[in-house]
Partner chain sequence: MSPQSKPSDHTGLLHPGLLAPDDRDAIYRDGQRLDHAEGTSRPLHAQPEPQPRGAKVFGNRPIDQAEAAARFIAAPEHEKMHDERLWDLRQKRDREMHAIPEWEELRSLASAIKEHTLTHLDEYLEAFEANAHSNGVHVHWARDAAEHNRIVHGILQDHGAKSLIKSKSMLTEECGFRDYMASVGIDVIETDLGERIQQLDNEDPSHVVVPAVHKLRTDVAQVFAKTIGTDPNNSDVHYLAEAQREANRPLVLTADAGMTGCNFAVAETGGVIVCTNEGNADLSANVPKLHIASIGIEKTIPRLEHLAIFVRLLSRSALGSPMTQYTSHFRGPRAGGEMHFVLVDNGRSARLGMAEFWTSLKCIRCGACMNTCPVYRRSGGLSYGATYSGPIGLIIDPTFNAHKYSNLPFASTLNGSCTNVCPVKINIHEQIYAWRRELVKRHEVPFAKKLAMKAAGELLSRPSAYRAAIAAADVALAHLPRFAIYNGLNAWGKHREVPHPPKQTFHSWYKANRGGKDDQPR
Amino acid sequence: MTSRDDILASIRANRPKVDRPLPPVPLFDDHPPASLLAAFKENLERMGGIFLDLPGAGDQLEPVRAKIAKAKVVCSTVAEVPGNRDIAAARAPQDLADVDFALVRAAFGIAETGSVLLHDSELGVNALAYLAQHLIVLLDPSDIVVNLHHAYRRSEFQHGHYAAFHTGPSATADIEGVLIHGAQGVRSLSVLPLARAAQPLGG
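Would you share the structure of the sequence above as one chain, the form predicted on its own?
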């Protein structure tokens, strides 16, 4: 037995025999906003994101179709709007470097920060959320939580290999105090509050 083993064994043998559970952490949701969607929109726009209002009638996806109408390369991981670049054909992350618009669905959103959580199950290839020039996110309004305390209790953090919060487009203001969007990632992030498609019974 080495001296290291002796030290570790001594520490284990002399640990205090007391039960010290972690203190309860409140959810800080005593005064939620009247509308989670309205609060999400306000905070998203405050962080440089774009909120796409649903049309009053007709095609609910018209704001998305208008944005991608002149794009050369559109990669979509959502069934609602097809793209012309198949995410399944990407053999390496750099294969997505020429994507103009990426369309993904968020696992959920956070009213407090205007953030969306992108999970590997929705992205397919994680780099899609960073290499594309512009990111369009579909978010079910019923999937918006009050704050980060609720967010970290979501099951998405227990499953999968990757999850990241996105709050507006990539930005930096370190250089001479000038705000630059798209410095390390997408140049714009737009969110359309669109409910998930209803699942068939028994599906």
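For clarity, a rigid core is taken as the largest C-alpha set superposing within 1.5 Å between two forms. Positions refer to the first chain, counted from 1. The shown structure was predicted, so the numbers you read here are calculated from the model rather than taken from an experiment. First, how it differs from the form predicted in complex with the partner chain.
Once the rigid core is used as the reference frame, the Cα position of residue 25 differs between these two forms by less than 2 Å.
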Given for the second form:
Amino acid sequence: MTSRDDILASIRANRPKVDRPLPPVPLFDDHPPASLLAAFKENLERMGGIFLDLPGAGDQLEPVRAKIAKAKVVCSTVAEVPGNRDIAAARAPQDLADVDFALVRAAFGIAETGSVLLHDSELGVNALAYLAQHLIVLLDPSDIVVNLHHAYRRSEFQHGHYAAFHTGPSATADIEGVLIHGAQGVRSLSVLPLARAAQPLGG
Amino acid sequence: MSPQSKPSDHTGLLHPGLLAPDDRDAIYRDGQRLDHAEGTSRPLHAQPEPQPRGAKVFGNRPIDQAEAAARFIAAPEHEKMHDERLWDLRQKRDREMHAIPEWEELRSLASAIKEHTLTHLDEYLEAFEANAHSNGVHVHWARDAAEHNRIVHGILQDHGAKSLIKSKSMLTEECGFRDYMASVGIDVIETDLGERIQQLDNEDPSHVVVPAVHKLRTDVAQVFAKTIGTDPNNSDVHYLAEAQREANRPLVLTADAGMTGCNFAVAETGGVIVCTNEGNADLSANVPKLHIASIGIEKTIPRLEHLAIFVRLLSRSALGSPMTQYTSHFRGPRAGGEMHFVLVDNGRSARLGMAEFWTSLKCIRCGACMNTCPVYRRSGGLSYGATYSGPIGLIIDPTFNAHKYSNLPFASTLNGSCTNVCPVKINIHEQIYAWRRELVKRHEVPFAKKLAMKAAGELLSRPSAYRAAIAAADVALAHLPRFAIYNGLNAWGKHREVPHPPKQTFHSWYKANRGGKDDQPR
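In place of the form predicted on its own, the structure of the form predicted in complex with the partner chain is requested.
So here's everything in the complex, that chain up top.
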């Protein structure tokens, strides 16, 4: 017998003969916050993330440009802000080890936790979001769902090979509970609530 | 981020002496102290002191948890800091719980989903395997720890891999994975800060979520000075954490393979979910071409809609943080990469057949039971001398070796707090009690303990004899000289003051004050 057969046979021999039906799971969305964006911002900040306020007028990307102004290596996977490191030219994740700022678009966000979902279709190279020193994420406010129950109904989990919720920056408090940002991954995570560019007509 | 001193209201500490005079270590946002991840909600500082070590292990001899706990208690700075840190996590957990009206419903759902999955585990594992296959993942099955280690070694050999970066996994601890890999010449590098500290110090993790929680910053400074060349006199936590990040980064970039554990395996998608605060699982899995995930078979859940329940419960229960910083979903290899899943039994299918103990397989390894346990908080995780410590360890460890871990189920007050905080509603304290019975049945309980329990059993079964004994004990306590109470024979008098005896027992007070109607059954 193979190990597979052995293990499955052992489970069948031992599994308790009791009736345990699978319960239906509610969406727990009876009392949504008045503003999903405001709740998202509050929770992101609690988790150590930085919410960039969208300028009321003028250049919408000004807060992002200000952040990356002095950076040496900027790798962008969004059309709105060009970087100076072409991700398509990275043959291996290791080629991105010197990136100071990475810019990506989130598939969606979650108001309950202040999380953004980064999907492999947007990242290009998954490791970019961890090797970079700092991460800036563009999030369309209309892409914010109320909670995790709604999040897991999204199609992003049915396609692609990798997706990760980022909720603030890389953090640790493994030594005496002292909070550190930038444990092994990014030292900061900033989110700009910028709508996606309109799809070109007939595109 | 503006450091500032905040001598504000910090009442409610278990050990007020630990309160730091200033809070230069903390991170503030808009005047609010951040305490996400496993960060403390209050500034704490302990005095340097040599680190007490864990239980002494002598082959298969029963672990003497009480002996190791006594040494931990004899190091008061370590003991107080440990107690305070974990109680802080427990309080943060309560804060999160109160913020979610459906909390109790989530716990009931989590329990029901786990019990359903465990009673249909063969079907869900087959579905998980089939879906993982169709995503391009290689799936392996391991009956036990040795087979797990051989399989992983085989995969590494196939790729000529000599170095492996990995994220924290209790399953690989259970398998003695690092020792095995060292014996076959593979360099394993832990990428979680706490786990790396423990690896560099040749110690096991003392807690399932915060592996180095039993250490003070000065202990870490000594470990890092010896291993990664930091200044032995600098125990600034920001300095130490940065030094570890910088020392590990080159190892991450040059590793031949990456490994993660698995928090949840979703049958519907054939994918695994890994939760970390440091993003180190994502580095381990996404930088090298080869990713191996070790998965305990009990981690399976049916569908994504169920995952939502567990993600909402896990970090809130573990750390009192709404979410881990990273919740990562691995479903298949990257372009040009390779992904392997190793499904590990190692005693789990046998545990499924233990009528009183099978529900311990519901455990999601959050550590809430450890954070709340008065015995664990004051004795340290390494005193248990086993992979799993604290209340959940007391009911899991004996399933691996009932003789070696025969003392552990007695390291509990049976106060039930563990059961109350468990996010998947495992009746932990009842299972601890059931293990005591089971161990007596299997003759794994020492004669002296059995004799004492037999005497107590007879006393407790006769109310009038019990009342007489209590009254006599109270009188004795009030009049005995100290040496008669605080000596080696009275375990309750060690390291603590015995409470003042009441002038009257409750029963005699009731008789005197409630009309003398003694209608209690005798």
